[in-house]
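Single chain ahead, written as structure tokens, the form predicted on its own.
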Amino acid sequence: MITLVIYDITDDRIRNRVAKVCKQHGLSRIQKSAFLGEISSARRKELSVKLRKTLGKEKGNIQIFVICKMDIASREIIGDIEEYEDEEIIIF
């Protein structure tokens, strides 16, 4: 299954740590505060634990979605896809 992580965190330090955790778990950045990738259920649970620990008691919101390939195939992208330094954009 495909995992989508989105977050809204104002603290730059915490936000950068969240991005690093997402990358370490095999996700690719699709927007400034959104990561997407295909990872196992076990890997997703590990990701959730690490993200929860990273946010701790700081102010912010992290959401993790599981999306099937059929649903992701029907997504519509409007506008340009921004490429992020040293990252390849994933389009399923």
Contents of the next structure:
There are 2 protein chains.
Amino acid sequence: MITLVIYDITDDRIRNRVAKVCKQHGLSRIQKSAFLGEISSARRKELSVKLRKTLGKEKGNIQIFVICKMDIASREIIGDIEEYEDEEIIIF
Amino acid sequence: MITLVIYDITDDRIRNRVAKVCKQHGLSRIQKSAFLGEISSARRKELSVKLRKTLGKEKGNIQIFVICKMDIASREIIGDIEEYEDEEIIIF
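Starting from the form predicted on its own, produce the coordinates for the form predicted in complex with a further copy of the same chain.
What follows is the whole complex; the chain from before opens it.
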């Protein structure tokens, strides 16, 4: 299961925590506020619980998408993906 | 065809233009740098060409995903979606 997480969080502390949770659950950064990766459905559920806890009642929005293999094949990338510290960049 | 566009662009002028192009092609803002909507494959191709032109050789990254109906049903939203000026918020 390919999972995409995108978020819009103003608070630096919370935003960094969200990024950390995504990384810890096997996703790789593809943009400043977007993570992508192939993880099991169980792991995605765990990720969702953790992200919910991390945001708590703070202002912000996180969205989790599941993308099937067929759809990911249509993914288009325009411009360069920045390299992020200590991270691999996924290009399926 | 449900299309998701996410972008990571530092330059305000280019970023605003990208948002405008997404809107003009029938997508709705779901986050500060993410647009979603159901558009035809022809329209998505047109959007892709326009986005490529808009970014040009400037620094930045735009990614276009196609998401099928089955997958969009698994979409999870954590926290509130902010209301954006003159825009409808799509929640499938």
